[in-house]
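Just the one chain here, laid out as structure tokens, in the form predicted alone.
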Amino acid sequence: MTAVAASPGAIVPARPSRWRRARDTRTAYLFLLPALLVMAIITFYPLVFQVYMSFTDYGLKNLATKAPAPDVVGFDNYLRILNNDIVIPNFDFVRILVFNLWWAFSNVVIHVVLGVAIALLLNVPRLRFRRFWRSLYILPVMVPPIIVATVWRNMFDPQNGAVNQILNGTVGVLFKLPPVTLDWLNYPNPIIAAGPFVLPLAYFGLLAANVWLGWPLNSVVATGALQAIPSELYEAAAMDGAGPWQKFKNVTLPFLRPAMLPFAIYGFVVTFNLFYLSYFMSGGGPFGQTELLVTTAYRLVAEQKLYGVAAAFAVFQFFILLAITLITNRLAKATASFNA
């Protein structure tokens, strides 16, 4: 590469020849073509061919090796959706998708808010053994998806689990009530129901082993953009009258935005698809009103064997998770608009 002159004194690279950015240009292409291998392989394959599916009849009678392929039937598996005529019972498309857009809603919310009040306690500088706090509230990460649905479920359990034992010791004792032998799992009748908009006391069981499980790495990310905030920014707040209300408000909460926005969306995504809580926990129940898209979606495989309608179904999810990401990512966006 040579240099010109651009004005006297100044001496500033000259551009690269065509035939060096072409060189560079194939050069990242083959750092890229193993990526690409891979992904066209374990992703982009098996989406067309699940969209192929989804407009057929594809069934066990297709899984074997010199079977023969599958009728196209149209349209007729996404109406079969739509119109709720799958052999699942009670099953309600329009109702599982609102309960798990309120699900995912929720716990998100409860997720960020928690987090950040915990990391905003544990911030303070003079609190004795911070990181023994900080290294045990990440704890509920580790334990494996499975186990904690099957701890929290015999928590909930009606006759020897340790949330009604905890009742009856507690409030019982308190207001002298009958012993509590509540069946938070299977309690039929919806605690709230407002057309699809159903909540039974299952849901709250499901909530408070997810809360459990989700605050920690939201505390995490918290705690990382509080270290991040100079201090002379809160000195010069204090110099200037702020109380600890504007402080919060002025100083640390743009601080938290960039960090937490973006990981509360990643959390909206991942609790929208969170399929062991549900399957295991709850079972889905009762009648269903538990039921999330993801473990339909798994109940049509597993259960039913209708992959074409499964494969439909998680087209339907895909678009939905899809204008979700690009709404959120509009909201950010704003957000980050807003705060400059």
Second form
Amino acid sequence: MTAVAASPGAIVPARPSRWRRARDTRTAYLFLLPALLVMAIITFYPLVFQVYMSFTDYGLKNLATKAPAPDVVGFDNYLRILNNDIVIPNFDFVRILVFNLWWAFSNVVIHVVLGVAIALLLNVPRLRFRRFWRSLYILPVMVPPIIVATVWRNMFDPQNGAVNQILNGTVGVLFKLPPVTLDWLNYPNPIIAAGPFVLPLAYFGLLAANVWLGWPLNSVVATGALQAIPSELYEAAAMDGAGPWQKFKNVTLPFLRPAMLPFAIYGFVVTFNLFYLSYFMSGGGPFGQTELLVTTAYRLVAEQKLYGVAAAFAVFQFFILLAITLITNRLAKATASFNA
Amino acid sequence: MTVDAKLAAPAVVRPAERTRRRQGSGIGRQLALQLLCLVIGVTVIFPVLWVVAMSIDPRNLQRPDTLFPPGASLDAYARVLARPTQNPVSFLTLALNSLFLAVVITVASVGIGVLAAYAFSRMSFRGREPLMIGILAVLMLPAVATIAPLFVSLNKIQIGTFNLRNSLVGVAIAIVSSQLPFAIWNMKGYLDTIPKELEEAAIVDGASRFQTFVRIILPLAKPVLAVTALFAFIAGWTEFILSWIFLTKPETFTLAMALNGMVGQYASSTPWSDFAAFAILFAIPPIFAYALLQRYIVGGLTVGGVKG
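Rather than the form predicted alone that you just supplied, could I have the structure of the form predicted together with its partner chain?
Below, the chain from earlier opens the complete complex, with every other chain and molecule after it.
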């Protein structure tokens, strides 16, 4: 590896750039080899195999080592998904997709706004106990998501849950209301229902849990960006007579953007694929209205054992995520980083 | 937006202004800020206290109802340590299985990923663009998205009684499949910000690419290595989705699976004190890892986005 890398550049000084590139290509592939090998076998091959599977009726019967190959069924699996012809109760592909997009979008907006706001709060000069608050606020990030989901489900329990108890103790006492026994996660009537856009009360329960879970890391990222702002810029802005809002808009925001935007995009995709809250808190209910693409894909494999349909579903998922990546990537220009 | 603006104001106060304010309402302002911090702190810590309260509640309720249980005992901890599941598997076995997944995934994704990240960040080579697009395309895929082909493919690999799908190695392979692209992307983002001049000086002095990588880049990349390792470790330790589908032999089960076995989707019959005690024991290693690596998080994640 060392020999390849060290010498040839000096041999042909007449065409350094081409030589350099050829030499670099060889070295680069040596560095890339392990990752490419591993990814070819366990990432790209499964993706290709998945496309084949999606055109077959792959099921339990084809699982055994010497089982017969599945029958090719053409676009059947894709059509079944689009026509909602799946045994999962209340399956509605378009509704799930719309909900999933809204779920990710609404969460990320709240995460970023809260994260930045609290980072600014913690960045106030001469704030006492700053380090204490900072280390306390990182706590939600550390708790494994499966625990977060179960504990929040517990807190939304209609009779004994903390949420209803707090409501009883505050709003209930103030307005002399009868005890609240609202079943947040199973309340059957949707709050908003406009075509495929359906938001049940459970969505707001999930949102509360995920906001709790999500803003701290945004705050950490925003803090890092805030600390990189030279204080001279604020002094210069003040000399130009800028007010607090103008300083925020013209000094703080431009520094926050390059850090927050890629992280928000990352957060969007993480939230889009967030399995644990939907699966463990609401179980996808009521009536499958808080089901996400990931949880549906999981049910197709784990519960229905419809591997062919699951493969077709995952192909849809792949293209949806690819579209999201391309659109958001254009926003962040994450690829344009090799500044040679 | 208005919230932003209000909070932004104090952050950008100039020294001269500060003095003026201190004379005016310094203590009042500090109190208001502390109160705000406290309110946020309470919302942050409440769910955590709720778990702790459940875990020491001697009643082991099926519907826990208070932050202040009548009395406290560590019985729940003793119970789950002695008999974590219905299966005859010890807590230690479950923990070691979780640890196995966490360590294998960390070593594989950081070790393999950093080499690729270096190539993408530093070298101009034929095929760079298509390969980067290939990695970007699968970057956002959750592990669930390739679960069907991985399940049936790994299931075909049977050596005697050993079935790769039904083993921890199989689960580890499946998780690395979705973890590696993230590791490459995150580390590449950080390496992009390390000035090239450092390496160029070393190359002029006769060092090879690999030598500069090991002696110059790796030490400078410590924050991102730490954060990527942290994320991979936690992904492995808390992994439930794939292991629950893949594994059927109790001796290969993990802590996360046992935890799910306690609550599943049937909360009404959950022994909550036991669950909470289990959850706290389960959360200790991730919390410890975070505490250990906390100082790297700001650098190791933020910089992934900031192009230097």
